[in-house]
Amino acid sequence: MDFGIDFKDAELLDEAFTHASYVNEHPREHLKYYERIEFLGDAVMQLCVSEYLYRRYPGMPEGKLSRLRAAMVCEDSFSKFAKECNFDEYIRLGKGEEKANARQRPALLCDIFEAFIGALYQDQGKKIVESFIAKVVFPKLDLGWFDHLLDHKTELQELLQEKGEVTITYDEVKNLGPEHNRMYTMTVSADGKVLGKGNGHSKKEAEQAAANVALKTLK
């Protein structure tokens, strides 16, 4: 994946990448790991995605903005952006930790993933952070990654009553398969107009998904 950023700095990216058995089988190098640039990557990463959810989601109460951050920023998901990005084909390891597979380690590929943005922040700055992880992070969650924490229909409310009342409705259009493993369609409607129609093994987990299409189609 080219996401078109050309380090001034190129040892700030060297360091994001070192693990430190590398450095100790290379002492003549003088090199640095990762672990503290990877600590200034953290922080970042929390404040950047705090300010976009806090912007995105007006109406979400602070418990639910920390919970959706948590996940966001928790060691599966950065080691699933690390693997994204390839950031696993980059990292330099010690003979013994090549051999151990280290490289494929979800902790590992979290830590070089933070590392990879506390070398970005301090090389360009928090503006070129926030495009890259517009590009890698925030579109996860139009891809449903973090469905299971977000309420579609209190968004989908919010915004369509901004200007003013608005009746809004879900219908079911459809059930199929047997009732142990049955599949819903809904729709949802806003002063009779639909908006959006989504699937879901219930009614409600439906609904969410209609509300999502609806959310999607408006913005």
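Each form is matched to the other, and the largest set of C-alpha atoms that superpose within 1.5 Å is called the rigid core. None of the values given here were measured: they were computed from a predicted structure. Residue numbers count along the first chain shown, from 1. What changes on going to the form predicted together with another copy of the chain:
- Once you line up the core between these two forms, the Cα of P27 stays within less than 2 Å of where it was.
- Here D9 does not count as shifted, since its C-alpha moves by less than 2 Å between these two forms after the core is aligned.
- Taking the rigid core as fixed, one finds a CA shift for L156 of 2 Å or more between these two forms.
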Second form
Protein chains: 2
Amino acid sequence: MDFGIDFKDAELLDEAFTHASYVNEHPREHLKYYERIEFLGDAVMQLCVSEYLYRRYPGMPEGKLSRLRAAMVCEDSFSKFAKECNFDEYIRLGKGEEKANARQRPALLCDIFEAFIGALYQDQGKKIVESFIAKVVFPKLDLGWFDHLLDHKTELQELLQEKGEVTITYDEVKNLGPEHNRMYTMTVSADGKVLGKGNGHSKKEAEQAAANVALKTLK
Amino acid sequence: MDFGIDFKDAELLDEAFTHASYVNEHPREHLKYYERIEFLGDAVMQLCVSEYLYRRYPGMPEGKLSRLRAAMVCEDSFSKFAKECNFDEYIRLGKGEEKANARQRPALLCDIFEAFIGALYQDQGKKIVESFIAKVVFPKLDLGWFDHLLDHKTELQELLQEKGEVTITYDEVKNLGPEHNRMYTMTVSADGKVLGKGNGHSKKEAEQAAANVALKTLK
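Cool, the form predicted on its own is there; where's the form predicted together with another copy of the chain?
Entire complex below, previous chain first.
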């Protein structure tokens, strides 16, 4: 992981990559595990992402900002960032956890990403954290990484209801393929008028896709 | 509200104290309401409180840090800070909301507190926010403001289970008074041994009080 970052306090970096199970197996080394520094890193990420979205999208209503933040600041996204930075290679795990393949578990990778951010913040301050996530996190926004996590149905509902009461319905148009690999097609309608159609491997996925199509048409 | 703070951008301060209902009633003034700046302020508070707790309590495990943060960063606490700063007097509300007494609603007061923090952060940066909450928020920690919001039952369970399996039970000892104003007394026991006794207006409240007594005895 070469991001041109040199830690002043190397122990902080060790702490960020050390799981409690490793500490328990090495009682004489008086090691610290990552949970406290992760507590800090979680709040650092929340602010840095909020600030970025707030400034980048000056006209975006709060509801959409919150949904976008929730899509970026979540286990699914953080575990992917951790993998991309090869953080999984550096985790110090106990033998039992190693056997249980914890190293590839999204919840653990997410923790490690937050812990790293916490350590970086504590060691070097907010500006350096911002330049790190400007490389690792923010470009993903334009690459569409978070689109599938956004709740298009809620957004559509909010948009339609701005103009008064409206009845939104989702209807199954068809489903194709065998049970274990079925593809659903759903439409979304407002007061009986079809606004969009979408496909997905579940009805819920197809509904989200339909709502997304409707949103793009309406805007 | 005299905290010796002069806003460079006075519009930002207006925005923080303006409710959507007021904007709707004054369509020609092209005003902004507080929701976007509140989105930012919420994350600012989360980080400032986390950082303070992380540094002040270097030995505190993550679980307790998280519970303490949750008790400080919540509607109940923020609405009290807002009242203490007399923020309720400055809110710009629509007539309907005013009639419905929204000005004294904890959820709104909490929003306004977050919005003010967001505006202060955007206008003057993190250091000024920190010195503001060092006056308004952190002293409350030593005054015991957050104690009733802490989850003593969870903390007791974690402490007792550190030493291995243990069965924790809560038992009602008595209840006194009429139904609408009953006072419950509960005890908490570990493997049958009573560790604490507490009173409350609900069984849950009495259990928390009992757990708190047990914690103080055990430490």
